[in-house]
Amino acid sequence: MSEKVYNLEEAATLSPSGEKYIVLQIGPSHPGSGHMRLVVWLDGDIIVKVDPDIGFVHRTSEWLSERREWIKAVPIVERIMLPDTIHANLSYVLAVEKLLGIEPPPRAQYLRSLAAEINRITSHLYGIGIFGIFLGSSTVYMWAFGDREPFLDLMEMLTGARITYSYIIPGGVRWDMPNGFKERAETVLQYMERRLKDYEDIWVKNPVVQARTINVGVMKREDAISLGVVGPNLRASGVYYDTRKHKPYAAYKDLDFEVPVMKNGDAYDRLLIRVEEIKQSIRMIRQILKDIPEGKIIADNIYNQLNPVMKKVYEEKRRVMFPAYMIHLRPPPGEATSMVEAGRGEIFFYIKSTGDKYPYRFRWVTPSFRNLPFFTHVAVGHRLADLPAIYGSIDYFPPEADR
């Protein structure tokens, strides 16, 4: 890394040698930028400035949700975060439940955390696989995406879908845990534990990976805090903060788990922390499967509004058919917020109701958006060849930032 301190205001003028800086555009249609353009100013091959140009995959999720019935926003928010849809689903529903004054039953809370931790593992494997491609390892990419499949199968078994679940609804969840799920889940968890040892040998302890990531893209603790970085990237910089611990929701107050924290805040630590979080998710899934309480999967005040046919379906199949009132849901006037620790960091939701069938204001901030300062802050002074390692270590998902 260059020892020179660059003044970003000079980036559009001349380099110290009297020559103009090279301006390189990476993306937006590029396998390494993921439909986002990075404008990079270079002094030779030393990065002087990086300007992330976002918005190429803007989904208008807020605008659309303000023009749909409340329940119809669930699939809209999910499609912004395809590797991690359950957390978008959960964070929105938590805010709606505050407006409605609904508290899901304990079994539904456990099922929510179960789905969230399975989805966290698939999200981290997605990020590790993309990181592998950024560093030129197609092996790790194929391993990680292949190892997601058993967990996607678990989600399909639990929710009926592989990617976009719409599993969590105001007052609970749509389906109960099916027969044979616990046994199947334990088989998958044991498989992943064995595979993590293989990842350590071929990837985590690989001297080439270490040489390209250690002391590369360092985000210092104080900078991570002041810039508003969230999630594994924040904890990799030595900040002990996790919404599941500090502001528990769902079943997390009942679960015993650790929050991995690293020290150096470099690209290598950002890889390590995701591996450690997979281990903690496995630990939590086992606790949930062991301790999940019996009972309803939907709040009583919603169950009581089901018609006799829907109640029969619920009793026989443990499945909640959408009652008509959910389509015409009208939360009382008021405001509500929610925070959820997603795979890439904290999601923040703000919604406002005027008593209408549509949200009056629908606003959410996603973790990838909050992690954008990585591009402008940590890349300066590195060589251009270090940029893929920095980018891949952040686990940045462009549609999630664009919303």
The other form holds:
Amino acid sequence: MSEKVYNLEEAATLSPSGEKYIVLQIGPSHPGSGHMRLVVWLDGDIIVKVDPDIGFVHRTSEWLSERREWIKAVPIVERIMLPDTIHANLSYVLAVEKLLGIEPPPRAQYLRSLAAEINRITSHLYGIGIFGIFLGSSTVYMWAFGDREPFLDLMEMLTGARITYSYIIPGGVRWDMPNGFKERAETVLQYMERRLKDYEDIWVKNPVVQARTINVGVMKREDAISLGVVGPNLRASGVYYDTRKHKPYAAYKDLDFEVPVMKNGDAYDRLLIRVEEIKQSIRMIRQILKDIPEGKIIADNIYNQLNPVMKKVYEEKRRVMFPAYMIHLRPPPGEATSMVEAGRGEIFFYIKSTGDKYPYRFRWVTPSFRNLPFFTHVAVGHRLADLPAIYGSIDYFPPEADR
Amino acid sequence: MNLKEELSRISQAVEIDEKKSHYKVSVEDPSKLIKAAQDLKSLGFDHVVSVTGVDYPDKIEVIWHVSSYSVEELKSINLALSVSVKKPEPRKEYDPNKRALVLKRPPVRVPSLVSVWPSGAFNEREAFEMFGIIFEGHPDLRYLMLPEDFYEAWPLRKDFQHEKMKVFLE
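Follow the form predicted on its own with the form predicted in complex with its partner chain, if you could.
In what comes next, the whole complex appears, and the chain from above leads the way.
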């Protein structure tokens, strides 16, 4: 980190055509930045100001969802957050359930948490892999993306799809846990625990990685609070806050887990905390597989709507066929909010119903969008060569921020 | 701390439903908004989760959803601070590019809360371009996501029409 730190007020008064500073455009054609553009003002190679220009992959998810039936919003929100679709699905359904006033049975709650934790591991591996390629290590990129596969296979076994599950519906989940899932999951978890040691050897404790990330991109605790950053990035700065603990949903009230918190808030801590959270997720998956209660996977209100053929399928295959009345879902007038801790942070939903067949207002905020202040506040004062380390460490995903 | 008592000191219109985790404080006069926000911040609500508008036929409701990272007992609460502003009447104006009269929908104005909560800066920019809400006092109120041909289109208002919309939908 440089001695000379510019304050933001000074940087904000600069004009883009100012002769003294070099204006560098990083992106938007995916040079490692993702589909976004960073306009960087440079003094020599010291960053003076960063202006994140987002919106290149804005897919108007709010607009589309306000003009469709309630249940059709599920695939839309899933396709925004591809690395952890289950959380987008879950948080939307939680908000709809609050409007409808239905509560899923305990087994469905556990299955939701199970899917969410498997998905969190794949999301963190994705983040670690991208961080690896940003720092120039293609090995850890290949490893992380390869190690996602066993977990994606588990999800395929559970939900029938690899990435876009549409697994969670109002009132419960669509598939029960198949035979042989527990044994398969245990094998995968043991494999991942072995691999985590390899990751520590080649990546986490690697002196090159430490040299490039320690004391780089420091987000202080007070700044993290006032700028409202979320998820692992927030906890790396020393704030003890996890939506699973403080606003519990699904089965997290019954599960025993720790929330890892770091002190320094630099890029290295943000890497470490993702590794720690993978360990906690493994611990939670084991608990769920051990403690999962028997019973229905769908609430009685929804079950009663099934026709005799669907009920037969449900009894034989433990699979909920989509009841036709789902498309005519009309939640009573009112508004509901829901919050879910996704892999990258907190998803927020605000939904307003007027009793119509479409949502009147559909608002959601994704974690990457709330992590944008990292560019405007943290990158300032560093050398340009540190920008990939900062970018990679916050696990930013442009399509998710643009929605 | 008794939250209901503290909140009713800020505004008369407070809705609390603990079972549904619904907390809402409505401010009637936009000029009292900054004072209400400062009071909420001193209670411990230290960051903004979302800023959004809701479009009604005659008014626009602007909602700040705030929560707390620093006060342990407020971490479970997600509070909405809302203010409603009347929409000005749409009027027809001559557009030299199209050489025709076009319907203009004037923006509404509310005070910006970035001075109280810096975490709302990007959210307020998004609400500005989507709903036509001008946040007075925002340090950097520019378009965030929309391309230039959506200038003053306010796409999330209910009366939004766009020339290319039919092509996209069909």
